[in-house]
Each structure stands twice: as structure tokens, then as C-alpha cells.
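One chain is shown next in C-alpha cells, namely the form predicted on its own.
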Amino acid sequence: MKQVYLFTIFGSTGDLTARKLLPAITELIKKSYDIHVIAVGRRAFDDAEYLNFMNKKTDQPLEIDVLKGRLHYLEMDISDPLDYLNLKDAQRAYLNGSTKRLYYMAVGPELFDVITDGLNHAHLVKKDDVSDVVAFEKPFGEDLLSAEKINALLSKHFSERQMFRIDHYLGKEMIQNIMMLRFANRIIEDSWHNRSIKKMSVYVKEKDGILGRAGYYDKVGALRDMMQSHVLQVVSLLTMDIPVSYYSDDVKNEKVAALQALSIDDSETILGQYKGYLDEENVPEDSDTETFVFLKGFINTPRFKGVPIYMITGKKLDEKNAFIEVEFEETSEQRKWHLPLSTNRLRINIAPEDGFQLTLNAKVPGLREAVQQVKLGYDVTNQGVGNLPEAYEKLLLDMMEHHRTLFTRWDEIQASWQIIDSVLKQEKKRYKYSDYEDLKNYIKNQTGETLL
């Protein structure tokens, strides 16, 4: 019997569904996965009207011909328990004895309780049955306390192995590649410790401001929006010890251990707010929300003890770019050359480009003793592999096939919030920066560190 996947999307008229979920589902259907969608919403649409409405919300047109016949729109009041019986009736057409039901909550966490209660009372989910799973987006709370409340209410009706916490960053090609780069290459793994590495830096930079998203952004800021999820997830992958196996739970055990071993140097924490933020539409005139974060941390494990880890994210910077830079120590022989030798560096590009570069020293060809930097690189987009899948396509497929490595477990969320809560308690004054050069100079003066 062919496996059928039934997605029920709450929040089906939102931008996330239009720009990410429907295109990803379309690509998976084209790859011959037997997927059907029930799009739940309060508006009065038929299927064609719904697809036309969603098509207008995207920059890239939806492939409506692919979705026709695969998608059914259901008008529904999620606060009315009786409407869940209508959802149950709508699902019957797709149930074949082996159907996997995937509930995607593309809504705010304030609606999780009413939706999961409705699903439970209509017997649309069975706790600990992995043929019924639920997915929801970051942010996973606003602090540790709110995250614990969200987890508790979801745990009433879903076990941990039924929950898929979506951090789309983990679906990016080079994020998936970090473990492969580290553990599948002897030349890297043998150098991945405090005797060889001088420092690590993780950058997630954005050139734009908040782009009219004050309603969301002013409540969370850069610490909660980017640092708690994206940046700390990358740090855990860079600094975890070798897992017992590469099954999901063994990998997560090591990621959690790395996060629990991470301490932040409070004296060097810098929080900033770009000049003009208070003039943005719907931003309160006294808002103290940070739009930039600079953290310096240490992983207190034998492998990384003493290696500083810099975490930098913010808006209104010099470029939109996300990358990791690992700087290596000098060799004992380097000092004898009396030449301007460069530090060996490994740069892992995450977005908008995917790939990595290793910077080495080499002699300039010719008669004279001179040195040059040589960069050895791998560019994913130049590999002739066709169109790379979007992060959501990978994440949805892993949900369907119950591969959990790219999804965050509750104790990962707990550990990351403990770190962010400790930073928030510092109550650092926000530095008002005009541009990236201004920030670089300020950080240099405050900490002695030079940003790229």
C-alpha cells in the first residue's frame, strides 16, 4: 500500500504558507510523493479561490496545476470544537490505513492550546502514535518560562517524538554539511580542538532594518529572534563532541552537552540598536529592543576549553550574509620564516552562498622568497547538481519520513533559553549605531576585538 501523507495546515492564508510551505509541498509532489493538503482558514473560499488568493501573496507564482486535486480548502473556526468534526470528515477521503497525518501550525503559539485541544477532542491525534505529528515554527517562546509553558501544553496531546520544532536554518545546505565537514575529514577532525583553533566566529548579518515588522520584532529583538535559535544551533554543531552514532538522539545529546557547557563573558556583551529604529512605523518611542548582538563565549569542555567563540547578529549592517569563520593557531615553525604569513582560516558560507574556503600560505612562484594567501574552496552552486532544494523542502521531507536530526529537541530549547535569559538579565545599555563601521569601532574600543 502506497504511503499517503496528509498535511493539515492551520494558518493556511498566511505568508509562510504561500512563500514556503506550498512551494515545498509542490516540489515534493513533483518528486512523486503522494501528498494531500487540507488548508484550514476562516475565510470563505473554494479550492480555486484559495489557490488564486495565495498566488497573489508570492513573488514566485505557485504551480497551481500541480496543487489542483491535491489541495482542499476547509472553512473552519478553530475555536469551535464542532468544526473539528468537519475536519475529521474532510480527512476521511485521504485515509487508507497507512496515511501519515502532519499538522502544521503556521500560527502564533497563543493558538496552540485551542488547536491541540480541538484535535484531541475530535480524536484526530493519538498521543505517542508517530503517524500523527505536529510541526510549529520558532520562536519557541519569549524566554525559558514561556517556552516551558508552550512545551507543557503541547505535551498534553503529543509526545516529544511527535513534535517537530521548525528552525528553517537547520535545513540550509551548509548547516547540514557542518557535521560531514568535521567528522568525515581527518584533516579537519584532527585539528578541531583548542591546541589548533585560536577562535571561532558565527555571523548572521542583515542589511535591511525591520521592514515594517515592528509588531513582531519589537517584542523579540535580535537575541530572541536570531541568537536563541539560529546562532546557538550553529555553535552547538561546531563545538559538540563526537556522537556515539549519527542517529538523531545521539547527535542531540552532544549538541545539548555543548550548549550546557557554553558560558557567556558578560563583560564583553554588546547590545545595540540602529539609529532610526525608533522612527520605524509602530515602534514605541521609548523602545529598548536590541537590533544587534555581540557575544563572546567559551565551551568548557576538554576539547574547546579556552577557545573564544564570537556570536554576531544584527540588522542594518554592511551586507546580508551568514557565515562561520574558524581561525587557527600559528604553527611553531611559522615564527621562523620572517615573512608576513597569514593565519590559516576556514570559512563556511551559509547564505546567500553555500560552500567553504580554506586559506593557506604558499610561496609566490619565482626566484624571490615571498608568500601569498591561497584559497581552496568548494562552492555548492557550481557543482552542476541542478536546483538545490529549499530548506523547507528538506524539512518537510524529513518530517514525512520521521528523520528528526534537523529538528530541535526540548532540552536543546531549554539549554538555549537558559543562555539567552542570562544575557537578558545583564540589562546592558543599547549602543545606538549608525552603520557597521560605527559598530566595528565601538566593539574594538570596548573589547579589543576586530569584526570582519
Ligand code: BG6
Given for the second form:
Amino acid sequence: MKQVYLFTIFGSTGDLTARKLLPAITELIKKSYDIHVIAVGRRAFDDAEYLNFMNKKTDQPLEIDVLKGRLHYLEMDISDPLDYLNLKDAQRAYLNGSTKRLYYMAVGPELFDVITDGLNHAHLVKKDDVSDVVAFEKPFGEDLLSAEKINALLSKHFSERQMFRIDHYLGKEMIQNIMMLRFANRIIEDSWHNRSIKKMSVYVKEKDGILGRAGYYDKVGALRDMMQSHVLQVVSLLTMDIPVSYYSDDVKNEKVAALQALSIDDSETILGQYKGYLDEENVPEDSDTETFVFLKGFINTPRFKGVPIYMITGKKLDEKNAFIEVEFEETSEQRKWHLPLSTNRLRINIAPEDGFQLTLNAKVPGLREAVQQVKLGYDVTNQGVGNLPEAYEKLLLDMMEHHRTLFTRWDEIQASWQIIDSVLKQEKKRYKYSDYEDLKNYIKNQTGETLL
Ligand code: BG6
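Structure of the form predicted together with the named molecule, please, following the form predicted on its own?
Every component of the complex follows; first up is the chain already shown.
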């Protein structure tokens, strides 16, 4: 019997569903996965009206022909337990004894309680049964305490094995590649420690402002929106020890250990807010929400002790670019040569480019003994694989197939909130920046560090 996957999306009229979930589901249907969708919402639509409405919400037109017949819109009041019986009826058409039910919470955490209670009440979920799973996105709370509350709510009706906490950065091609690059390459793994690495930096720069999302963004800011999730996930992948296997829990154990060993040098923390942020629609005029963060941390493990880890993210910067830069120490012999050598660097491009580049010293060809820096590169987009799957396509497929490595486990969330809570407690003043150059100068003056 062909495996059927039934997505039930709560929050199905929102941007996430229009821009990410429906396109990802479309791609998977085109790859012959037998997927059906029940899109739950409060408004009155028939299926065609719903698809047209969603189509208007995205720049990229939806492939309505692919979704038609596979997507059913269900008008429902999620706070009314009786409406879950209608959902049960709607699901019946797709249940064949081995259907996997995937509940996607594209809603704020304040609705998790009422939804999971409703599902439980109507027997639409069986705790511990992995054919029923739930996916949800950050914000996983606003601090450790609220994250614990959210987790407790979800844990009433879903066990950890049934939960998929989505951090879409983990679905990006080069982030998936970090472990392979590190652990499958002797020359990298043998140099991946404090005797060879001088510093590591993770940059997630954005050019846009908050794009009309003040209602969400002003409550969270860059520390909660980007650092707690995407950036710390990348740091844990860069600094974890080698897991005993590639299996999810072994990987998570090492990621958690790395996060637990991360300490932030508070004296170097810089928070900023772009000039003009207070004029954005719906931002309170006295808001001190940070739109930029610079953190310097250390991983206190034997492998990494003493290596500074820089974490930089912000909005309204010079470009949209996410990358990692690892700078290696020069050798003592190199110093003695008095040549214009540069340090070796490994740059991992996450987006918009995907790939990596290793910068090495080499002799300039010809008669003279001159040095130049050359780059060995791998560019994923030149690999002839066509369009790379979007992060969400990979993540939804992994949920369907119950591969859990690219989702965050509860103790990862706990460890990352402990770090962010301690930064939030510092009550740093926000530097008002006009652009990235301005920030670079400010950081140089305050910390002596040069941003790329
Ligand atoms: C989201 C944040 O998680 O990631 C946004 O909420 C941010 O504020 C976005 O813009 C960046 O993601 P990407 O994939 O465009 O780098």
C-alpha cells in the first residue's frame, strides 16, 4: 500500500503557508509523494477560493494545478472542541491504516494549548505513536521559562519523538554539509581545534528591515529571532565533537554539549537598532528592540578552549549574506619567513551562495619567488543538480520519513535559551546605526574587532 501523508495545517492563511509550506508540498507532490493537505482556517472559503487567496500572498505564483484535488480547505473555529469532529470527518477520506498524520502549527505558541487539547479530545492524536507528529516553529518562547511552558503544553499530547521543532536554517544545503565537511575530511578534522584555529565567525546579514512584521519582531528582536535559533544552531554544528554515529540522538548529544560549553564574553556584546526602525509601522516610539547583535563567545571544551567565536546578525545591513569564516593560525615557520603570507581561511557560504572556499598561499607562477593567495572552491550551484531544494522541502520530507537529525531536540532549545537569557539580562544600550559601515566602525572602536 502506498504511504499516504496527511498534513493538517493550522494557520493556513498565513505567510508561512503561502510562501514556504505550499510551495514545498507542491515540489514533493511533483516527486510523487502521496500527500494530502487539510488547510484549517477561520475564514469561509471553498478550496478554489482558498488557493486563489493564497496565490495573491506570494511573489512566486503557486502551482495551483498540482495542489488542486490534493488540498481541502476546512473552515473551523480552533477554540471550539466540536469543530475538531469536523476535522475528524475531513481526515477520514485519507486514512488507509498507515496514513501518517502531520500537524503543522503555523500559528503562535499561544494557540498550541487549545489546538492540541482539541486534537486530543477528538482522538486525532495518539501519544507516542509516531504516525502522528506535530511540527512547530520558533519562537520557542521568549526565554527559558516560557519555552519550558510551551514544551510542557505540547508534551501533554505528543512525546518528544513526535515533535519536530523547525529551524529552517538546518534545512539549508551547506548547513547540512557542515558535519560532512568536518568529520569526513581528515585534513579538516585534524585541524579543527585550538592549536590550528585562530577564530571562527558566523555571519547572518540581512539587507531588508522588518518588512511590516512589527507585531512579531518588536517583541522578539534579533537575539530571539535569529541568535537563539539559527546562529546558535550553526555554532553548535561548527564546534561539536564528533558524534559516535550519524544518528539523530548521537548528533544532538554532541550539539547540546557544545552549547552547554559556550560562554559569552559580556564585555564585548554589542546590540544595535537601525535608524528608522522607530518609524516602521506599528513599532512603539520608545521601542529598544535590537535589530543587530554582535556576540563573542568561547567554547570551553579541550578542543576549542581559547578560540573566539564571533556571532553577527542584523537587519538593514549592506547585503543579504549568510556565511561562516574560519581563520587558521599561521605556523611559527611561516612567521620566520617574513613573506607576505596570509592566514589560511575556510569560508562556508550558506546563502545566497552555497559552497565553500579554502584560501591557501601559493607561489606566483614564473621566475620570481612571490606569494599569492589562491582559492580552492566548491560551488553547489555549479554541480548540475538543477534548482536546489528549498530548506522547507527537505524538512517536510524528513518529517514525513521521520528523520529527526535536522530538527532541534528539547535540550538544545534549553541550552540555547540559557545563553540568550544571560545576554538579555545584561541590559545593554542599543547603538543606533545608519548602515553596516557605521556598525563596523563602532565595533572596531569598542572591541578592536574588524567585521568582514
Ligand atoms: C526567520 C526570521 O527565521 O529567518 C526572519 O524570523 C529572517 O526575521 C529569516 O528574516 C531569514 O531567513 P533566510 O532563510 O531568508 O536567511
